[in-house]
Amino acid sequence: MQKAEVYSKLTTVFQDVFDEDDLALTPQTTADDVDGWDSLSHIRLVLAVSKAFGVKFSASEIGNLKNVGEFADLIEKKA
């Protein structure tokens, strides 16, 4: 799967999750930067890629991301 595709479906799954339409990702993209991130959308917002995209993440693997690029990598290495 190319970057350009993980980041459009990526895109998708976090409009679907924080219900706003308008929302643009960014490698660089914090859950500070969207309105709404917080623990409980987060879990719902791994759920949701680990649906959308067919993998599986590891708790360890989760805690250690920082942004919305390591999420990208990430599904990227396991897609």
Given for the second form:
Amino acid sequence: MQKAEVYSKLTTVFQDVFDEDDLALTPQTTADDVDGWDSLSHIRLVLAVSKAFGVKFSASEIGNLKNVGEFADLIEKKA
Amino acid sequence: MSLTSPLFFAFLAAVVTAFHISESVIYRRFVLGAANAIFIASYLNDVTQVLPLLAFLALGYLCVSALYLRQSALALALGVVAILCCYVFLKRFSFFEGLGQLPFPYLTIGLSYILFRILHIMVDVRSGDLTERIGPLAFFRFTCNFLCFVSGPIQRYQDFSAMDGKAAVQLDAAAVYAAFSRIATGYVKFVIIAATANYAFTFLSPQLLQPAGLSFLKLCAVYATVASLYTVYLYFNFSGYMDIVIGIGTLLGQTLPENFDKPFSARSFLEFWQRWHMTLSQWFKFYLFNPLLMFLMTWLPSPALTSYLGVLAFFITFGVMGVWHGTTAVFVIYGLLMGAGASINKLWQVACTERFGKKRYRALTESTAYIYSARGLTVAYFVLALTCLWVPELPQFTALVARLGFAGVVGAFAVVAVVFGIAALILDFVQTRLRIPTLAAIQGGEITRNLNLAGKMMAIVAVATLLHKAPDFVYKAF
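Next, report the structure of the form predicted in complex with its partner chain; the form predicted alone has already been given.
Complete assembly follows, chain above in first position.
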């Protein structure tokens, strides 16, 4: 899957999970930049991403994600 | 081997020297493996005492090997159950007295942390995160690394393996100095601050546990003081221990993970747990909280339920963490109190976001009054919840709570919260406003930094002589 395609699809998932239609993602976006992205909604986000891209994440992958860039790289590798 | 014994120092000197004799990875791995064996042997009076530990390691290795062959969920589940049953039996939990016990005394130190390392390897092998085959000797060096044997930090195998005997840390004069300085700081915390707090704690705490006629106000004040002293003791004892092992780790080419990141600067209870005993809380987050929450959210996908599922997951996670800390019913109370703290914090965040909106809530949390109130409340809650650790027997615990009553507990909570909040405010104000210009200029100098180190050593000697003996490492018991 192309990176642009990953970001486009990922943005839709983020907008849906955090209920914010004008949410824009960059590789540097972290949990601090998105209101409501906390340890609980992170799990909801991971579930939504798994479903949208048809991929699975391991315990340490889920726990170690630092920013959107890492998330997108991981999806690109798996999808 | 006690951390403050001359024997430990001699042991360390020998290990560090032996490690640097040759750069051969095989040789260094041999040195580290032998060091682990000698360290464990120092706790034994008789060779039979180590057999249960060896059996536990063997079972762990067997489960890991089985998972390499068959990465199925069933194999993982069976392995986890086998490891947990063996652990619960060996730790002699008071709830399972009916299970019986081994008919001889044996070593239980280290088991609690070996458990986490084995479970982490099993989960990661099953998920494909860990593909490297672990040999039996590497397994021993990882699970029984003498630096982390007694009480962590809990490393990941992947990080350990990258450094195993390889001198991953480049040692130059500055790095070696920093390592020794960190070790000395650790001893200052351990031998001076923690020991003094423990001295005062031991002196004052009998007043609370004996039925004597203290007035209500005095009872509140004594309880608040004793609980705070225990927290100071626990923090400096544990974080001092971590400074010492992380410093030694540098000298042995290893970068061990940090376990504390200024926990008392936390502005919420949830943030506190990101700063306190970090490798433990991270382990629980990765391997229990996240998978549990994922399981719950898969079954109940409505976003409206998120915070309630979070509360349930907090209670279960902290409950398990509480039971892991000790073998009596009071540790279940400890876990539930921590779970309640995290849940209240989460529900408060959710309620505030709904009431004020995300932006206004964020602005509110950055106001001075909010910050110091939140810091005071966070620390007070933690300080009082820690009572479970110093009154671990249920009859004494209920007697203490009954004596204090609801008013006594709330009173002590208010005292700690207000005193800590105000003290933190003053301290931060002084630190930002008061700058001594000359201090920064001379701080980096060769003489000053060595003088600083020598001063620490002198203070350690003076206080150790005064107090006669340093307390043991508190977390060894958990």
